[in-house]
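Read the single chain below, which is given as structure tokens and is the form predicted alone.
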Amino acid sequence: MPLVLLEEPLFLHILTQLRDERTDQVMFRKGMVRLGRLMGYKIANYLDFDYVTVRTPLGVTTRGVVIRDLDNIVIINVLRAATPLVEGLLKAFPAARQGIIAASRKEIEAPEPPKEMEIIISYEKIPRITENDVVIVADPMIATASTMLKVIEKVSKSSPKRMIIASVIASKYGVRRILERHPNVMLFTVSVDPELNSKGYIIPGLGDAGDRSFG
């Protein structure tokens, strides 16, 4: 399954949110955090696990289930539009180790809706990654997916042992592109929008999440 579509009503219901032109600031970055804590909830589902056995204060045992990736899960923070949502990630995965990727793309206006965007990578800092990690990248909005094949080409050299991608809204061309190039990747998105505009933005999208989180 590497598209997972997060169409549950309460998932829709916050997207709606950050869609209305009428939500300001302050609740458009909760809005942004309360899905990353929910989809983290959703991505951990997806991790690896084991069955074990536990005695309880009654004396008495009793299967349960260990996720053993929460131990090894790495958030990659795509500034500054993910910031919100890797806040609401930290919720559901506390011990996560964290890296940052400073990266902005040169706009554009075409004819048609572009099929690359040039992207600048001003700044990174990544922990060390191993084969036992999980690696989480969180971009609110893939466009032309330009951002994030940048992204998964400089941490997968690590050769983690899972790669994620968190988002917001995604479109059509942009996860096409990401699962064409990286079949193994697995995406968590709220909706896939069909279109690009001229200038590469996600139509109906929400905006720049950037700049509606923060002004």
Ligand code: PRP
The other form holds:
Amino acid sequence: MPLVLLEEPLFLHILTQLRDERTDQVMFRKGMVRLGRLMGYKIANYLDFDYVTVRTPLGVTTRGVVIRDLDNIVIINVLRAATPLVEGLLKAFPAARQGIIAASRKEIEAPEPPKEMEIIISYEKIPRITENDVVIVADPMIATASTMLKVIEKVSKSSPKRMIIASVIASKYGVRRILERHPNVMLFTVSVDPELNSKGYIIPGLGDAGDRSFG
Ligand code: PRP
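What's the form predicted together with the ligand like, now that we've got the form predicted alone?
Below: every chain and molecule of the assembly, starting with the one above.
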């Protein structure tokens, strides 16, 4: 199941606030943090776990579950829009290590929606990733997917056990592009939006997530 659509009412409620042009910077960031936390809990349900036995203070043993992957999470924060989403994900995965990639699209104005955009990567620092690690790449917006594909290429060189994308809105075109090239990647998103405009913005989208979070 490579695409996981988080369409429950609470996700959609928060997304609706994020889309609303009247939502100010503080509330926008708070919404992103909340979505990150909730999405983290959903992602946790797809991680590997073991059945274990524990002894309670009453001296009785009972069966339980330990999600062993919780200690092997690496979150990649795609600057800058992902920062509040990552803040939320870290609440679900407090032991996660964190990598940072500063990526920005070169702005264009074309007659047609772009199929590919030039991505400038100005900084990157990624912790050592092993084959036991689960990598979560966080970026709230996937438009042409040019940014995400570039990040996935970088991260997949270290062959993690699993690669997961945490996004909020992905365009139909971007989802298709990612899953065609990387069928084993799991893509979590709250909405798949139908279109891109001539500047490569997602329509209806929520505007520029970086600007709305940070001004
Ligand atoms: C936005 C967004 C993604 C990228 C998506 O970042 O946060 O990183 O565009 O577009 P793509 O799928 O077409 O690559 P932007 O380049 O605007 O930088 P910012 O986060 O600093 O605002």
